[in-house]
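Let's start with one chain on its own, the form predicted alone, as structure tokens.
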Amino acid sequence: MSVCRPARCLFSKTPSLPKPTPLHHPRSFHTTLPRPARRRPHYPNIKASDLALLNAAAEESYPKYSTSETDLLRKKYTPSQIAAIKAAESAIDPRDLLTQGQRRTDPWQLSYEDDLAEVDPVTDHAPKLKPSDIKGPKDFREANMVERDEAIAQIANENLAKMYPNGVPEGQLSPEEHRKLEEAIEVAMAQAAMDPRTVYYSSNPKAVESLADPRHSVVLPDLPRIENRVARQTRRLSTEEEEDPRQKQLLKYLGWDKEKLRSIRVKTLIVHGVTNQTRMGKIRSLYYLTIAGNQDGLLGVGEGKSVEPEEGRKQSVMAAIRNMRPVPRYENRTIYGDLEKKVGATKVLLCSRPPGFGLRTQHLIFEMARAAGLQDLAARVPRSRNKMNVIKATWEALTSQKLPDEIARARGKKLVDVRKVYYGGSVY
């Protein structure tokens, strides 16, 4: 047997041994993720060349007040108001308006662009004026031929100025432009002839202008008033509304007001018919199961049954609000650890999840978690999925959690906040 091969294998380089696999670390009891070393900016970076173009576009779209505009503002606003306007203008960056601002596209947008400082005679309802609003004498007489011709000429010129804001075209005109000009003159003369200012004459110009002002029209309706006699008769105040006796008793029991009661989120999850066999026959009624929560750590479940549908639903709603109990929440978003609860043949498993996980549960547990104010939760129902038992088991599991403070106190240990010790107090 040759000894060369064993010697060659002995003095040759030994192959590297495989690296041992890292041990599997157990799951940390802390549900939040560690803070990353570098966070991405919320806004994309802008180059200097693009910034110059952006500044130019912003100055063109949102120019600053000129001297003439500032003089006009001084006639309407006080110096303190002008200073406030300038401070607001300097606080708003026109580049942000250009990049982040957008025009409204909702159905409630105005059909025209206006600052709403003045009444638009086309789109707005003009307020009705009284004879006392006309200053000076209000005597009229029928105009003679000379006064009528002067008034027609003046009103026709005003109408032509509205049709041609840049002036009436002069010089050599094309046949089409000449025809349009003749039609405009005919329309202006016809409107002037039908204007009441050409029929009557007064020494007070304000009185003459009131003849063509629609605000002095007799058939113009008044602006709607809220505090009038008809509105007071047809409207009921909130204090005069008919109250349900059960609701009044519930408010007295809880010590709440109506505004706080309206903030409670209520939803009926189960509705089905039941039958009670008596010696008088079968009595059919409806069963309701309702949940109620303030979306901030309170959750309740109530049941109601009645022959009348609305009566049974009100019973379940009042019972759910009356049965609300606190739900402990870790970081105001999830539960403390994993929970398990069994009601009848139904078993519910609830698991806490990190931020941004969401509510990945079935629809009944989803509605209960949303009413209680939970944001990150996972759930499983491995056995029977009876709806009533699922709701009751989830409610009992959420309201009977064991807090870390209670466990530490029972064991005689000291509870340390991991966030403050290892992460400098940062939650996310």
The other form holds:
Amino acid sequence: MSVCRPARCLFSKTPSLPKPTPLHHPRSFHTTLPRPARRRPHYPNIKASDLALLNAAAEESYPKYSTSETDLLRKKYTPSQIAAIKAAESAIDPRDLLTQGQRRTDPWQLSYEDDLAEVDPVTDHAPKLKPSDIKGPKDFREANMVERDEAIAQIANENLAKMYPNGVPEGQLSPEEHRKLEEAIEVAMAQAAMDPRTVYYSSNPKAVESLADPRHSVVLPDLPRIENRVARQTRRLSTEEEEDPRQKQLLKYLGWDKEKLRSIRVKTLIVHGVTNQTRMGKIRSLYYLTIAGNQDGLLGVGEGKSVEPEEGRKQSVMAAIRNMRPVPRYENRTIYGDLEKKVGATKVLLCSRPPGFGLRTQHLIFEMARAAGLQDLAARVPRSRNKMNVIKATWEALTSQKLPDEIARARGKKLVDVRKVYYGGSVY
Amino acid sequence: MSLVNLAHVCSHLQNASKARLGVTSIPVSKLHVRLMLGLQKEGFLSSVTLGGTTPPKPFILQKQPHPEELEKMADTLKEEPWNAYPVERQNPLGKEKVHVEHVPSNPARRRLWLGLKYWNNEPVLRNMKLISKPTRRIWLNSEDLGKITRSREAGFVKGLTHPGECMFVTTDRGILEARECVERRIGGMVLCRVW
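Next, give the form predicted in complex with the partner chain, keeping in mind that what was shown is the form predicted alone.
Time for the whole complex; same chain goes first.
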């Protein structure tokens, strides 16, 4: 090796090799993504030039009314309506419409693009008439028998005419047609007898007419049934709802109704597969552990196991609701003092806490406390954290609390609750 | 004042109540006697009796007054209930039956017999734990005791957080419950907690 070679290497330049760019963080010490060098604003800046473009776009998509259009409008609307339309349009900036406006695409959208010529029973108020709209005198009295019969006859005739717009069939009738006609007459008579026009008599026929006019009624007319594909598919009939025999049995056992059962908070906390080894082979099934609570001092834990997943889950839910036991709560928010419970190798320590502390516990105990309606609780699970045992230990601890009254009774002491004495008894 | 013996007593009482014993015995010492009387005052024990190696005669087997006398006593009490607390030398209820328990003259053979209590099939005294240890005794003043009775930690002693928990303190006024110490503003060496 010659001596000058290293010198040449030292002094020569290698323009082909790129220099390594200096990195701020050559090696990442954590898994979170590094922040970009320059912080981007949360919203794009709008420059004055862009604003001009926006103005132009808004002008294009939401143009102002031209003179010909205003003329057309004037033909259809009164000047006051046109003024209202203009005021409404000027209240909304077209640029806002362009940047923030969105068109609804959901099936329940209201048809906003409307010329407001028709009364929509869903969006609009039903048309109303005032007493002043009735022309002539508004005197009335209770109709006597003769007047009532006359009115009934007239209204029944009107109703019949509505049922047979082509005239009541006459002459020889087949028995089927005869029966139909008689039915129609009966219906018409019944409707007429129920009509308020037959009860009252007025010298002004307009006043009598107003009795049957729905626009004068205080009762709002029924909303129309929405008929589209989505509404048809989402509609449920009471007959379609299947009756679960297990649920029925449970309701009978508890003496509850379905409404009360629906108010129970149920949550499946543990699901895992288990296998039974037989000489024929392995039988796989699923194990479920569910808690149930009414969030007002009742808590239950239930287990279920089945080859069918849904069956096992249902079993556990029913067992949890059936196993609900009362949880004594201090001031309806926390427990009475500290609790300890050991199940297997799992030990659970539950501590009562002051108001506003919250549920600072691990997730399983948190769910149970929520279902039971506890609001302030701290917990530790110092030993094994087997999920099933944690739940069982917590449940046992919460339901087997010793109350101060009972402790005092056991020790032969007298206990007085002074919470009702302080602050005029307003503290619980 | 051996805390080692007290530790033995604590675990013995826990074991005895777990085994649902009615009566149990512990070695006699002034500390034990005062502490057990404190426990009885707090309602953890039904009876504290000095005796020998055999348990003392239970109350039902002791000599009882005649039924007629009992009836007379009840009538007197009904008329004049203040006679339940007789004044010196005048007892209209008749002479009180006192059961004398034999105590061995040899102090080594004496035992302290304790009656344990149960309520609703549950022992009243379930846990009894030493706070001061033979190797590390803890003295607390009344401020610290006040914090502890309000379920806060003070002087490296955990607060009384269990429902109905009691703590016994040995002071120059005898063995007292922690709450009584706070009331009388005296501190002392904490012995044990019971719940």
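This one's a predicted model, so the numbers in the text were calculated from it and none came from an experiment. Superpose the two forms; the largest set of C-alphas matching within 1.5 Å is the rigid core. Positions refer to the first chain, counted from 1.
Kindly check if the Cα atom of R265 is displaced 2 angstroms or more between the two forms relative to the superposed rigid core. For R265, whose C-alpha is compared between the two forms after core superposition, the shift is less than 2 Å.
Rigid core superposed: K206 CA moves 2 Å or more between the two forms: True for K206: a C-alpha shift of 2 Å or more.
Return yes or no for P94: a CA shift of at least 2 Å between the two forms, with the rigid core superposed? Yes.
What's the distance in angstrom the Cα of T67 travels between the two forms, core superposed? So the C-alpha of this residue moves 37.2 Å.
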